[in-house]
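Take a look at this one chain, the form predicted on its own, written out in structure tokens.
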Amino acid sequence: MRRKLVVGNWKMHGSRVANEPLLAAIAQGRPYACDVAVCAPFLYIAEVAVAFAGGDLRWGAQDCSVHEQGAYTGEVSAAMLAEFGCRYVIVGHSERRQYHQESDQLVADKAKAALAKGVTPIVCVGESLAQREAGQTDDVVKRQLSAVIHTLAHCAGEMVVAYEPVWAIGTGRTATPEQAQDVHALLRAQLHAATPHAAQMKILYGGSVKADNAASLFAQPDIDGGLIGGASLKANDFIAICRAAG
């Protein structure tokens, strides 16, 4: 059986202020019976790596660069987030994508460059509005995650997924725990064609998770946990989440 895993993601959010009571809650709130990270601003790992020191909780980051070290401004490499002991970078979140322009195969090179760093990268995929009123969800989630099976070859085990509906991120829409687990059974299908591995991978479902619906998201057979976003911001809704999960 496949160990859960809750994810917060603080987005451009965070101060030094809010911070301290925010960690030392979640950390606070231990034992989890599922596994538990923060992704925080670049800024605040050292923070956070602080605050959940000597413990079972994780931290991570919400991007990385491709490049391993030199002139590029403004970036943060893979070897940068490993000193800081980092255990997750989430890659190709959709607003990468739109904001950034990121491509499916930047995508998949920066989790390969993540990987190569003892990093593990969090994959997000997911389809906008659009896309699925145009009946496209699977071919576009496919060809996401396609990329990244790719270039990640035998490694591409050693991923985390994240299925992410782009029309359910901070919209306060959430796909139906059907809905969800549709997509997972088909990204579960993807990857069981790609690597042995599969049955033991973490796939995460991301948009709009609140504790009010998370029991229900993560009761789902191939739902394994979730990236979280607001809701990560707010210590008693990050924690009943994580208490769902377990």
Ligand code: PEP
The other form holds:
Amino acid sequence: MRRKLVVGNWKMHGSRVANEPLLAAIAQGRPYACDVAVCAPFLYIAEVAVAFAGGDLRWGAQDCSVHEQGAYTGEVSAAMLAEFGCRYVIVGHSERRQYHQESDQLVADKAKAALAKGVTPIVCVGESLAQREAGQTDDVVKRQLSAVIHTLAHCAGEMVVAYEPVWAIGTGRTATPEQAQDVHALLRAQLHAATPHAAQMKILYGGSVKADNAASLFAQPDIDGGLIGGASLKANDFIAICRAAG
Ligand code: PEP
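Okay, that is the form predicted on its own; can I get the form predicted together with the named molecule now?
Okay, now the whole complex, with that chain kicking things off.
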């Protein structure tokens, strides 16, 4: 049985004043019956590390460079994330694919760079509304995942996958549990063909997960938890989602 994982994606939200009570509330909500992590903006990672120190809560980043080090102004390497205790890094979020023109191969290279430093990549895949309506969902997510599988090769079993339909992110419109499960099953089958570890791998769902819809999503056989955007900024909501995964 796979242990569930709930990851908060703060995106570009937060402030030192707002972070402190949010992190304290999440820490005070322990114990959780699932794994829990927060992926904060780079500048706040050290603050999360202090707030979560000494417990079983994890933290991470929302992006990393493909490069190890060098003249890459503005970039942050996977080694730097590891130095600050990051367990996870989100790569290929649809906002980065859309606003920063990240290609499938760049996302795969970032996942490889993260794994090389011991940071688990949470690889996001997902179709746009137009692609879903055109019946292209399966092809799109398979193409996105395929690039990562080929680049990671024998290490593919070490990533976490997140299915995030673009039309459900931040829109309040969630995929139904059945819609999400269909895509998760497809992704699991693709992983099975690529790695002997597929049955143990976590595939998270993301896209307007809230306290009141989390349990039905997490009850699906191939949904192993959630990547949570907006609701991860409200302590009570995020804790309730973590409880729904327990
Ligand atoms: C996300 O940004 O990964 C996300 C799923 O956002 P939201 O929960 O706000 O839809």
